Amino acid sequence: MTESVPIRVRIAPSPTGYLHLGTIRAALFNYLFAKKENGKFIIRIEDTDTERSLPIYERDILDGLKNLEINWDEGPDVGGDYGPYRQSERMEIYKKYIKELLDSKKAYKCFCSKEELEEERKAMLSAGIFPKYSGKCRNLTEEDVKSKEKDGKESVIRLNVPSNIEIEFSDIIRGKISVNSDTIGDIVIARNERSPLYNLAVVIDDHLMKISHVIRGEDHISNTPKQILIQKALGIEMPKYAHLPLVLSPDRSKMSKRKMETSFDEYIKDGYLPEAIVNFLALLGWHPEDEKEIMPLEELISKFSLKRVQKAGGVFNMEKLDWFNSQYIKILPIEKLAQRMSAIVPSSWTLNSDKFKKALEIERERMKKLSDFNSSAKLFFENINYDKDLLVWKNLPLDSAKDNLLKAKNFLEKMKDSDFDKKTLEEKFMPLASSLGRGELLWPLRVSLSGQKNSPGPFEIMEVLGKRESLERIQKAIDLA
C-alpha cells in the first residue's frame, strides 16, 4: 500500500450490547489517528449474530459514541460511499466472494460432523502435533459434493490454505510478525453461501470500504494471519495493521471483562464526565512526548501517533479515573457544571439558581464525582439534625457554645446582605474570632450551619446560604443547646 493512499480507519462493534470502555478505547484510537491524519473515521455495525443483535444496543453505542464527541464521517445513521454500514444489510455482496471462492477452488465445503472433528483433534494433540483440520473434504469431487447435499449432510465452508508458507505482516506498533499457516489449517469461513463469518466479512468490508489502516486490540492478533490468507485467496490488498496493547488491572493482570464491559452509561450516571473518559483512556496504552495528562479531544488530536503507543499494557486504575474526572470538574465553566448536575441532584435543589452555583463552586474542589455532590451539598438544600453535644468545642462546657453563638449571631445580624461572601465574612469575623478564641467560636458556628463533624469552614457556607438562613440556622443551636 502507497503512502497516497487515503487514511481510513474503522471500528465495527457488534450491537449485542450496551457501549463500554473497551469499544470506546478502540474507537478513540481509530477517531484521534483519522483527525490527525486528516482522514475518515468510519463505523460499521457487525450485527450478523441475529439472536443478540438489537436496534437498542446499536442505539446505545451511536448515541454514547455522540456524547464523548468521537464523531464518524460514514455509518449507518449518516450513510457514505461505501454502504451499507451493516453486515446484516451486506448479505448479497458476501454472496458473490463466497461464489467466487468455490468456483476457483480456494475454498470448498467440508461435511465432517462436530463429533469427526474432535476425534481429529484429540488424535492430533495424543501425537504430539499442533491441532488442526486435517483436510479430508478438500479433495471432494462435484460429484461427492452434490452426493453428501443429496443425503442432507450438512457442511461449512472452508478455505483452501497452502500447506507451510510463512504468514507475514508490519505491525506499526509491535513490528514484523510471522506465523507459518501450518499452524492455523484450513479455516471455516462461512457456515453456508450467505453467512460469513467474522474473518471473511471483516476482509470483504475492509476492502470494499477502502480501509486503510486496521486499528484493533491485540487480542485480534491471531486473527490477523487468517484474514490476510483470505486477502491473498481474493486477490486483494492488505491494509496496514496496528494492534493496541491490552487493558491491564492495577497488578498489571489482564482485565476483567466485567469490568471493561461495564456499560459506558453506567460511568455517567454514577458521575463521571465524558471528557474526562475520553482523556484517561487515551493514555491507556499511549502517552504524549511532554507526558502531559489533562488534555481536551482536540489536544489529544494534535499530539496523537501510533508510534507512540506502546507494547506494554495500559493500566486501568480507577483512582487514576477518578483523578482525571476531579480535575474537569474543577476546570468545567460553572453554567456548563450545573446544566450537568440537573440530571443528578434532586430538582428541589435547582430552584435557586444562585445558590446551587455557589454550592458548586464550593464542593467541586473535593468532588470526584458528579454523584459526590449529592451527599456532600445536602447541607445546603435540606435541613440539618444533630445531637447538640456535637456543638461542644474540646473539653469547654455547652454554656460556652451558646454563648459565643450568640456573639456570633449579634455580629453577623449588623452586617449587610451583600456581605455575605467568603472574603468579606472572613475579613470582619475573624477579629472576633481571635478575640473569644477561634476554635471556641468558629467550631460551634460551623456545626450550627452545617449539622455535621466535617464539612466546608462557616464561611464558604455562609456564602451559600445567605444572611437570613444563616442567622435561622444559628438561632436553632442556640435553642438547642
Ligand code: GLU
Given for the second form:
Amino acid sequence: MTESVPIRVRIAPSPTGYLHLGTIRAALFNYLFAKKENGKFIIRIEDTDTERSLPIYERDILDGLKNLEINWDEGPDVGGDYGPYRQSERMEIYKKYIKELLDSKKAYKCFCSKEELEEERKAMLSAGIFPKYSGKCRNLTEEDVKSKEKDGKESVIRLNVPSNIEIEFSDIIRGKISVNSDTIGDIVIARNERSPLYNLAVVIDDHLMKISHVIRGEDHISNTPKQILIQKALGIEMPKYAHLPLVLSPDRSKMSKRKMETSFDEYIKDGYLPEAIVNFLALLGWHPEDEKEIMPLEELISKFSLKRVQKAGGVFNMEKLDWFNSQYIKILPIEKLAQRMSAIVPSSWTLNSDKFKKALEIERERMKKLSDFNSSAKLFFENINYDKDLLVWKNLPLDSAKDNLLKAKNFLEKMKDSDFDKKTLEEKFMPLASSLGRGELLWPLRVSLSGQKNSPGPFEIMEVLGKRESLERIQKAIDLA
Ligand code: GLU
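Switch over from the form predicted alone to the form predicted in complex with the named molecule, please.
Below: every chain and molecule of the assembly, starting with the one above.
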C-alpha cells in the first residue's frame, strides 16, 4: 500500500505585471484540484527579479484572485507553516543549499565569459553538435578558483550534470516524458553563492513547502528535467507533475503573450463578470464528463479531475467568453447585478434604484458585457431626440400617428400607477391596439417612448419609465407631430 501524501499545490507568480489570464488559469486549475482532493492551495511569490518585481503587482495579483473567489490556504498575506512565501525573503535558505551543492561538488563555479561561451556555442553548432556548455570549468581545482577570484573574475554556479542519463517523469496529463541529460548540459543554477536562479529556487521551495503536485503551464515542460536533475543532486523527492495545455488563438496558433497577459482588470472594466471568466478559463483545456458548460465554481470543483485535462491546446475564443458572460448576466441575482453595474454606469442612472433595476431586467436579456448597458439603456435615463417622421407607421400620414398617440395617452391616463408593469399594460392596452390597428398604434407609441427605430417593446419601456414619465414622453411626441 502506498502511503498517501497530503495534497499540496501552488502557483508561483512573478509580480512583474498585473494579474492576467495566464496566472488566473494556472491558479484556477491548482485551486480546483486542491479543493476536489481536500488539499491545500499555496501562493508563493517569485520576486527574485528585484528590478522588475513591484509590491503593487503582488497586491493586484492577490486582490484579483480573491475577487474571483480563488482562495488560498497559505501565502505571503495569510502566512502558513512553510513560510516565508516570498522568494526575496528566503535568500538565507537558498544560500545554504548553494553551499551544500558546491561543497559536495555537485555544482561548481564557472568563470567563462559571455564571449567565450558564445564562441563555444557557435563552434558546436557549426560542427553539428547540440550546443551546451562544454564543462570547461568543471574540473578547476580549488587553487584555480581562488586565484581567479583573486583576479576579480566573475563567476556563475553550474550544476554538475551526469552525462548521458535518461531523465524521466510521468506527467499526469502528458504521460511519460524522457530527456537525455546530454541535451541539457551543466546548467547555470545560481548567479552567485547568494542568488539562485528560477530552477534552483523552485526546487528548494517546492521541497520545503511539501508540494505534492506541480501543476503549471506547458511552457515550463522543458524546465522540468532541469528541476529533476537539481532534485537528484540535492537528494530530494520528485513531486508529481501536470503540465497544462497551451492556450491557442482561434486560428490555433499559440496565443500571443500580450493577449494572454492582458490585465484581468481590463476585462472587468470592459464588463466581464468574474464568474464568467472563471467558468470560461476552466474549460480552456478541460471539460467534465457530461459536457456541461455553465458551471459556477462549486460545480467546477465537484467535477474537476486532472485526468480529464486534455493534451491539445485550449482555444481562446472571444465569442465564447461573450457567450459565458451573457449567460452569467442573465442568471446573476438582480441586486448583485445592480451592484456590479453601479461602477460602470453614469451615477445619475442609479438614483432611482427601482427604475435602474427594472431597466436592467429588460436589458440583461440582450447584454453580452456589462458595458453594453451604457448604450442600450440610455433611452431610459436620458432625454430622447428623434425626427418626427420616425413616428410614422408605413405610409400613413403623420396626423394619424398624432391621433393614435392622443388616444393612447387618454387611455393610459386612466390607468393606475401600479398597473404600469409589462403584463398588466399589455392585457389592458392590447384591445385598444387591436381596434386601432397594432402597427398604427404601437409603432408611434414605441417611438414616442424610445426615440429609436429599434428598441424594447412599448410595454417594457413603460414598465421602466412608470406612468408619469411615459405620459410625458407621449405628450412630447404629440407636440412634435
Ligand atoms: N514564475 C513562474 C510562472 O509564473 C512559475 C512557474 C512554476 O510554476 O514553476 O510561470
